[in-house]
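A lone chain, given as structure tokens: the form predicted alone.
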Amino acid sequence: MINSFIFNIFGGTGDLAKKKLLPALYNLYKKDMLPENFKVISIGRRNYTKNQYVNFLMEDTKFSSRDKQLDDFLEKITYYEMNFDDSSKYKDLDVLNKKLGEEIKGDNRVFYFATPPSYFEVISNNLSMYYKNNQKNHQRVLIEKPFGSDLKSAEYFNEQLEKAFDKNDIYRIDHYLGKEMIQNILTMRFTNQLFRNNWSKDSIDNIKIAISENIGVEERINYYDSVGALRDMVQNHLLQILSFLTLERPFEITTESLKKEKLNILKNLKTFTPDSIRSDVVFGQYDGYPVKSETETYVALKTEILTDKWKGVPIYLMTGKHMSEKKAEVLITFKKDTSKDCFFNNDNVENNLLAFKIQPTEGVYLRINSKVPGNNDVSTVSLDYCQTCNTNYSSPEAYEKLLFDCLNRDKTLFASWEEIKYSWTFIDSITKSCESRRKALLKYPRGVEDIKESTKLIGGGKWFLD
């Protein structure tokens, strides 16, 4: 890790750095996991001055404890006011990290876009001659998602980007791959041979990957009502865990092996037609909706993917607002043994089904056959790891991982262009095949646990664990 570093949080008054990026580093702090020469610049809008932030942030039940090394922590943070949009700004934030620089005897820095996409040209633009001047010091760029709304805008903000900082220094972030039970997949995938050797489409029969809120669009409508479920969800959070999920076993797990290898995935995942889109895709609007528009809250859909070790293996992905309840699970259930053995009766014999809960409890779940004691019927026992059951166990933030990461130049579970912009190609096939289906989105009320059509999708049955 680098001796000592400069955080600055484009965004320092929205919600991201509020409740996520700000605890994050605190909790890397307590942990003695930064060095001790650093400081944070949190760049807004409003007009704070450094104890009306500090309040501003107390507000969240993160910050709630005062004690003395919070408020050492809080020492660490300048509160910066400015417009984004004001060029001439950006020369006196310029003077403050290089101020702040002499006091920790370092001038790297750290620049993360917590903003809404459409600020994210216009602060790299403006960054971009400080940067070039600064070069013989680490720098690093962490980008939040959306990374643009569709191929062809990633790959102009993509352009824009790389011509104002050095590829190497992007970090695309996916908070997702920083959840313990995301990691988890590729350790229970490639150390237990009982699922290494039956990992492909001759003993699996689908997969499912499904992640519900109890909550609605509330504050973000102006931002959710222009993407919707599919570009707020899919595009990243679904796409990712589905390339961990069916990746070949990398040479080694580094940065480069894994890319490969997740490219690979998202390449050959199949796309859609207008026909294939009136069967395998189903879009919601939760009853209520702030605005009359056409935005989905709610999408399932069918794929697959067109290698020689998966095709034929339906995947479904589902996400949805103000469901029945906040979870995030991801199923996988093994083809049932229809073999006739004269030793056992198998007419009760169950598919075998393997889960990751990742959130609000982690764990993993296995369902097997096994005998009936006293006669020669089969029933099924589970086995159910609960993680987050231990009084012991506390589980890391996903941020905390991530930024740790970034501050080690470890960009294994950081997303690549590559990676986005066949995820674009994939999520341009939908929207592109299904203008006229969006207009007759189907109406759900609220807290309701599933839409029938889309258990109708996955062939019956549920999108999660009972």
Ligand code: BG6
Given for the second form:
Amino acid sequence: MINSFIFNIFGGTGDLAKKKLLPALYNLYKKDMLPENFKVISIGRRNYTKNQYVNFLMEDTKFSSRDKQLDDFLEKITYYEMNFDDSSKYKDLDVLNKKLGEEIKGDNRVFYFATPPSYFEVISNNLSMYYKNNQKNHQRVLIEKPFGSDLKSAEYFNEQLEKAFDKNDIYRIDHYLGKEMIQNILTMRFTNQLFRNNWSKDSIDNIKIAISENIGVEERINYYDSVGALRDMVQNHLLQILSFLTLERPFEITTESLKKEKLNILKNLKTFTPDSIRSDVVFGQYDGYPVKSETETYVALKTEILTDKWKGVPIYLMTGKHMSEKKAEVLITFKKDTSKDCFFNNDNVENNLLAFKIQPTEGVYLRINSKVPGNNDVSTVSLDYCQTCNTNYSSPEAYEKLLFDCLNRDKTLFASWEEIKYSWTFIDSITKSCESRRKALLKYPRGVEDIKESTKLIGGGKWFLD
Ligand code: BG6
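Right, the form predicted alone is done; let's see the coordinates for the form predicted together with the ligand.
Let's see the whole complex now, leading with the same chain.
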């Protein structure tokens, strides 16, 4: 385990720092998963004293009531005011890091870019001046999404980043990979013989991945309006889940082998043509979206993976804001057994269905066919495992896992540049096409379960279990 570190957060007064990053660090601290010797520098533009900054953090309920442990944690935080584009302030930040480094007797520095993406480049360029003076393997740079807004801008930013920092020190974060049930996809697939040999186009009929939210864009409108659901959710979270679901079993699970297999999926994703945009993509925007624009807050699409193993299996992705509930689920529908066997009353045989319940409930659901007691009829029964129902259990927050892994230099759950590159190629095939601009943006009332056109896309039925 790392023995000391200084955690610099650019965007220390932002929502991400307040609601996710600092609570995640605090949870790790409470669980004794951090070394005693660490410091946090929260970097923000607001003119806060340390006390004011602490009060700002305490507004969030994730910091439970003050106690000795929380006080000790807060003691480790320094608030540093600066404008991210003020080059002169980076020198003082370096001096501060050195000073704190002496206190903790170590010089591991982590830099978390939790700012709007427009600052990523200026921060990375300025930091690089001081970075070079330090030993490379003592630094870590964590980059939030969105990593660019299309392939071209992502390539440009990646070039800048890799010029400024050593590749090994760059961690591109996708917080969905920190979620328990996403990691469980690999465990379930690779430890159960039941699924291992039934995980291809021969047995699987279709795959659905859906993430709905019951809130809108609210105060993130400036960011969101230039991005939309495709870039905000599909380019990263949904495609990463998709690659976990379909990647080939590597000989062993290592950072490199997973990366190679994920890449093989993303490279082989079927991109869109004007025709397939017309038939296989649905865009929506909720009623009352705060500005007049063509930005989608809902997207559903159908694609496939053009490998021998998967070709022909429809893969459906959906995400939307202001829908009826906050939920994320994966549904794997297996092919129906159509063999006619006179012994059974086959009319009632259903497709097997496997669901990964990602949130809010975490669990796994399996639907199988079973005999009706007393006769030879068939009916479906389900095995339903609810992880979050266990009162002794509470899943770590996604960011906890990822921050811990980054501190300990484990990149298994981080996206590589090549993965990001092919994800953008897929998204660009939609966004760069004139057909997308011509396509109707369907208005939907807040709180809907689904949009009619999207239900049609999946051939009727639902995106979620119930
Ligand atoms: C973020 C998106 O990456 O994920 C947000 O930028 C979205 O728009 C959020 O609300 C959803 O994350 P979670 O973990 O709450 O499902």
